[in-house]
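Read the single chain below, which is given as structure tokens and is the form predicted alone.
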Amino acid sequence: MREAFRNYINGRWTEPKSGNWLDRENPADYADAVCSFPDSSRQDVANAVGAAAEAFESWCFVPAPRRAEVLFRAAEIMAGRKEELARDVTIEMGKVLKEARGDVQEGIDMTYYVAGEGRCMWGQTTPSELPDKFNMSVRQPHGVVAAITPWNFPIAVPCWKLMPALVTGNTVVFKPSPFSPISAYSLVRILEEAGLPPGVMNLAFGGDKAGAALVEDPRVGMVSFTGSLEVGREIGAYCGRNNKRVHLEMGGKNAILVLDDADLDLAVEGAVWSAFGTSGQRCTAASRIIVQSGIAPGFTDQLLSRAQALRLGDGLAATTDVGPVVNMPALEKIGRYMEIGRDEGAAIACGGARALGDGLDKGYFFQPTVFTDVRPAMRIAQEEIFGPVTDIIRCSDLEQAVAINNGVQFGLSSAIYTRDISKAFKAMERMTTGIVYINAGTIGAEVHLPFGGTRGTGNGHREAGQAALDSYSEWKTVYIDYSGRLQKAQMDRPEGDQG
């Protein structure tokens, strides 16, 4: 029987004031409706923000190590339920089970990591230029944080946002994607079980209207959004006009550079995983492969052979390599890019159509696709397709490869395969992405290092690592003068004393 989830507001699971509900189907079998959840109204969102604003007045004064203990307990619960959580991820958004386990593990790792930060949260202490005076900086929270998350990593990405927001003393209203409600419900339920006080974490399901209401609520002090460039720009513009803190993680058009001295087998393996893992539905997916001309024919032959051998199917099946894309609009968008590529003069070397037959007709499956004869300025080489599609672009040397890599509006992840340490370091210095991999694919971030990108990918903030604390807190500088007299800083320097 289909389960119906509810919003979580001020420690209670509540039905929507709107009375409206949405359904989510299994993308591997769209006749299978897996759950219902609220289509929250502005009033539902306002109630959630109100609860968070009230809870902030006490939560911000709970010592950070105590806040962290709640997160540590949550990580322990998540670890104990890893398989259950992973199966839910696969059922609601389609990625194969082994990848879903990785999604959940990343959430577990992030939660443990942030729990450790509860006893760190380093500030600075510095010597004063005046006698009998002490200087330091400390972190303080923003207040109510709006966390708006995508469907493609329904455990990991929320953990990247919720956990650092909570440990730094913020309260949260969490608006997950309507395509991953089960994972959002489970994650909030775990935080509830771990002992998070009422109102500190609130869950408001819904679509674009609920998201807009959350962003526009004046009681929200910060918005953290992961999603498309178009929506991110709208959120950024609104927050800019209203002097509201905003953290944006948006698209990617990531490239793997393969030089003529590369380990070709290793490069092909990395390209297959980076291009077709999660059906290409990662912001770090390798949708461009820039190959030196001399090895391009051999590399392309190997890549095509591997791509054509990938097995499509339900992500719960052990034999499946590539699951479905998330929904029909995604399937149709990918199909439109096939026509765009052909019209631009690119060739579809394999794939290029919806996958049918063998039970695939009932799901949103698209064949792993490789474009050849691609020029850097083509739309298929510039725009994010977000599906199991990659381009082969030829280059003459490292310099041209780096220029092609950098010549897009996004700047999230890039990779290079080479045995030449000099070329590896030159590429590392010159590739203008937030993440660079050497002799590995474009995916595989670790939670203790900053995650994010340049240009259209983000707005300068980072997820994960200690950098996440900078997104979810403000610096407060404190001066303590114990001299017993008024000291006027630079004015108290003796005349003529220039140091």
Second form
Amino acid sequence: MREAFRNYINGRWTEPKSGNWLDRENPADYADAVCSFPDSSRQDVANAVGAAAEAFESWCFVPAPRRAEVLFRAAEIMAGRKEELARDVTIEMGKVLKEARGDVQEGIDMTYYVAGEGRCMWGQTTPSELPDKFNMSVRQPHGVVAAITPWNFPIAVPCWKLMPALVTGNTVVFKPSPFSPISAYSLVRILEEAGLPPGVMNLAFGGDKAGAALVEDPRVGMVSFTGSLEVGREIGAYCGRNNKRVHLEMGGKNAILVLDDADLDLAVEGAVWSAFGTSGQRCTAASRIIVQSGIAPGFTDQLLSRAQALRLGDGLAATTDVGPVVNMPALEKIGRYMEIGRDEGAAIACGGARALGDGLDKGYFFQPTVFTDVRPAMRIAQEEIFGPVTDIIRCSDLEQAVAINNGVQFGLSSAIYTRDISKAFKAMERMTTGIVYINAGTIGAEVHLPFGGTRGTGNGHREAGQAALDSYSEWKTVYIDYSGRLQKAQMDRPEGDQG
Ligand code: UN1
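Having looked at the form predicted alone, could you now put up the form predicted together with 2-aminohexanedioic acid (UN1)?
Once more the chain from above appears, this time first in line as the rest of the complex follows.
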């Protein structure tokens, strides 16, 4: 039976004023309707923002360690419900259960980590240049934060945003992707159970319209968005024009470099996981593999046989290696890139089409695909495809490999396989992505370190780790003068010392 989730506004589960609802189907079987949820109107969104703005007045004065206690309790509840949450992730967005558990675990880790930050949130204390004066810096929240999240990590990525926003004293309006409504509902429900006061966390389901209404509401002080380049750019432009704080995370065209001296089996293993894990639908997925000529034939053979052996299917089945992609437009987009690649002169060495038969007909399945004969300037080597598709690009040496790696509009993650420590360090220094892996694939970021990318991947901010606190708060510098007289910085200096 299909469940209907409602918005959560000011501590109440609320039907949309719009009266409009959207549906989500199971991407492994689109005859299976999973749930419906509101298609929020501008008015629905405005109500959520209003509740958040009001709740901010008190939430920002709750001591951060007390705010953190709510998060700690939420992490405990999530951990207790891990299996249920993971199954819902698989049902609504398709990733295999093992990966869905990882997604949930990443959310739990982040929530515990951020709860700990509630008792730290270090600022600076530093000597004053003047006597009888004390200087420090403290963090202050932005006010209402809009969190607009994708479907590919429906638990982890919302936790990256909601938890640091809350602990630093903001209130939140959460607009999840319409392709992962269950996880969003569960997360908000858990925060409610953990004791978050009404209005502090509000949930407005919907699509682009709801997202735009949220970004444009003048009471929203900061927008945090993970999603497509096109939408992110628009949000960035709007926020720029309106002096609104904004954090953007928009994708990647990540590469694994495999040098001749690499451990071949290890490199193949890392490439298969990074290219086809989550059906290639990670910002960090390896959609380019830059292989040095000597190792290229052996590497390509092994990668192709591994890719062909991957078993497609429902992510809930223990035998499935690769689940469906998220929806029909994604399937079509990936299909179009097959044409684009062929027209550009690349060869499809395996895969290349929608996967049908064997119970796959009613799902959005795409065959794991490897392009060979790829040149770095081709569109398939430049644009994010966001599916189980990777390119093999040959190179002659480290220098060329690094140049190819860096020569794209994105800069999220990159990796190198080599046994030569000097080459590893050179690559680490020269690869201009926000994340670099040595002898591991491009995916697998941990929550206590900064996550984000250079160039078109983002706008310079980072999620996760302490860096997240910088996105969700601003510095306030405080000078306390207890001298009882007017002291002038830069001008009051000892007699006879005027510089
Ligand atoms: C994303 O795809 O937006 O490092 C997040 C990784 C995961 C997070 C990916 N821990 O691939």
